[in-house]
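The chain below stands alone and is given as structure tokens, in the form predicted alone.
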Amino acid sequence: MAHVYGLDAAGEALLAGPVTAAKAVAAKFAAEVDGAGRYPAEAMAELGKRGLWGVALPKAVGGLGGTPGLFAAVVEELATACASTAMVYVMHVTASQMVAASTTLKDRDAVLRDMASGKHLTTLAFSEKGSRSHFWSPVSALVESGGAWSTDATKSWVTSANQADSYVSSAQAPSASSPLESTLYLCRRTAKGVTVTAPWTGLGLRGNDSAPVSLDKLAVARGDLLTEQGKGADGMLQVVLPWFAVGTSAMALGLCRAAIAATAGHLSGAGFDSGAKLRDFPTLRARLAHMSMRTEAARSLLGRTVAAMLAPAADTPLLVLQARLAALDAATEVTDLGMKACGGAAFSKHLGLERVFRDARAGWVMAPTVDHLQEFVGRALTGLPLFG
């Protein structure tokens, strides 16, 4: 049967080999990563060793040249094992696509080669203390100084904050008349003025090392720019948002699949002294059936979306937004149903359901939030601009 994300034979082989190996490492350490709230170093190293950091980068720089569909398939598999690993990976691949799309970054291809070979981890640093989840509207600004620029910013919740080699960051362009007149630039984590200011102690995705980052008089050279001045919103909406939406949708659906597997296993294996199994109760079977239906419906929409991204049409941006909305909504409902179906056993850690339940909630508040997505879809359907 054809893969829902349209994989070819090479993609299927990648899933069966390198991705399965990396998934096994992620699964081995998932409980420890969650319990200790530590970065999933082992799984990320395995992904880098197997060339998966460059899954969607051009083959000319050592990447695999994969499609959005392949990216979705890889992320979904990782998320069934460890959502923290999947989140770190999504941010890296998304940010690397912005680097690949840049026509202004100095030594771009050298940076991409390091990313593809597992030597350079990158991430996004958009949301700010003053703009909160309105990632498209930075408060910080580039201030011109002698042919270069500097900026001060408090970036909120940067995934892999202590581990990434670079951040794809945003600021208002010099003399911008609106926050939408932004510029994207590549910030090195070790640059002077860059400070990770707090640890990450979240409810879910506890291993994704998401923390606030302070930029104090950070120097931004012309060769650091990822877009032309004032063109940052184009990069955010045309490159970053589609890849981020696909990745986070796939992560949410991987969590759905993990919840279904855990629930089905428990209903089939647990029972009573009489010999009856939990699966013998129609109400519990109905919950499991609904979990599967919601998941497969959202997977189908994501499959349609990644296919559309290969030949974009007028409705492709709407599909991107709808796919993420459907996946995030499915994840919260499916994991909730799993908890209810498995009862008290779900509240212990041996099923893994409570971790999946917590991890699924992160997507609901991650920009663009579900509230934003509903607003964007509604505006698009009624002919209004996304921002107004």
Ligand SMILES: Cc1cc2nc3c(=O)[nH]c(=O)nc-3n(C[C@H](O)[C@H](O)[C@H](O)COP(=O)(O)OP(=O)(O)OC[C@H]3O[C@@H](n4cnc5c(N)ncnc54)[C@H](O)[C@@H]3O)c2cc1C
Second form
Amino acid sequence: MAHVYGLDAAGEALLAGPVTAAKAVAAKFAAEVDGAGRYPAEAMAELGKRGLWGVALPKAVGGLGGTPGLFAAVVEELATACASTAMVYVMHVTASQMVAASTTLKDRDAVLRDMASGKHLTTLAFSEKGSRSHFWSPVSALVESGGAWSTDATKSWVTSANQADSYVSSAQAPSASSPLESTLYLCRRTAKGVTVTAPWTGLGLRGNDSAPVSLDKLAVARGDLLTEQGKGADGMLQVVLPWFAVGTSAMALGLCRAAIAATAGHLSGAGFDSGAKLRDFPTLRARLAHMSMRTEAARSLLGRTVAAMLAPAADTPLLVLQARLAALDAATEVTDLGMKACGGAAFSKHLGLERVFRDARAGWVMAPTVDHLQEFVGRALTGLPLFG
Ligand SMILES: Cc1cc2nc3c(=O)[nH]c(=O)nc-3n(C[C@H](O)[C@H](O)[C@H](O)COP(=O)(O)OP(=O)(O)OC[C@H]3O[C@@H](n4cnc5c(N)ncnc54)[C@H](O)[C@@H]3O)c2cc1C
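If the one shown is the form predicted alone, what is the structure of the form predicted together with the named molecule?
Now the full complex is given, and it begins with the chain already shown.
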């Protein structure tokens, strides 16, 4: 049967070989990564070694030249094993796509080569203390000084904050008349003025190292710019948002698949002294059926979306938003139903369900949040501009 995300034979082979190997490493350390709240170093190293850091980068810089569908398939598999790994990976691939789209970054292809070969990990640093989830409206600003710029910023969540070599960051352009007039730039983690200000501890995705970062008088040179001044929103909406939406949708759906597998296994295996199994209760079977239906419906929409992204039409951006909405909504409901179907056993660690349940909550609050997505889709359907 054809893969739901439209993989060709090479994509299927990648999934069966390198991705399966990386997934096995992610699975081996997933409980430890979650328990200790530590970065999934082993799985990320395996993904780098196998060329998967460059999954969607052009072949000319050593990437695999993969489609959004291939990216989705890789992320979904990883998320069935370890969502923290999937999250770190999604942020890297998304941010690297912004670097690949840049026409202004100095030595861009050398940076991309390092990203594709597993030597340079990148991520996004959009969210700020003052703009919260409104990533399209940064509060920080680039201030001109002698042909270059400097900036101060309080970035509130940066996935892989302590591990990434660079952050794809945002600020208002110099003399911007609105926060929407932003600029994207590449911030090196080791640059003067960059400080990770607190450790990351969270309910879910506990290995994703999404810590706060302060930028103090960070120097931004012309060659660090990822977009022209004032054109940051184009990069955010046309490049970052679609890749982020595909990646996080796939992550949510991998979590759904993990919840279904754990629930089906428990209902089929656990039983009473009388010999009856949990699966003998129609209510529990109905819950499992609903979990599967929600998951497959959202996977189909994501499949349609990644196909549309290959030949974009006027409604493609709307599909992208709806695919993320459907996947996040499915993930919270499906993992909740899994917890209910498995009862008290789901509260303990051995089923793996409580981790999946916690991890699935993160996508809901990541910008664009479910509230933003509903608002954007509703505005688009009623002919209103995206931002009111
Ligand atoms: C695990 C994790 C990893 C993350 N990684 C990164 C990262 O790598 N880079 C990065 O830049 N950010 C990252 N974020 C931040 C994320 O994208 C959001 O910015 C953040 O979660 C918002 O939290 P907040 O408390 O500021 O939300 P708030 O903005 O305070 O929102 C609170 C509530 O209000 C709702 N709301 C807000 N605005 C509107 C609106 N206009 N209309 C309707 N409802 C609205 C929200 O949906 C939410 O329910 C990460 C977040 C998490 C949880």
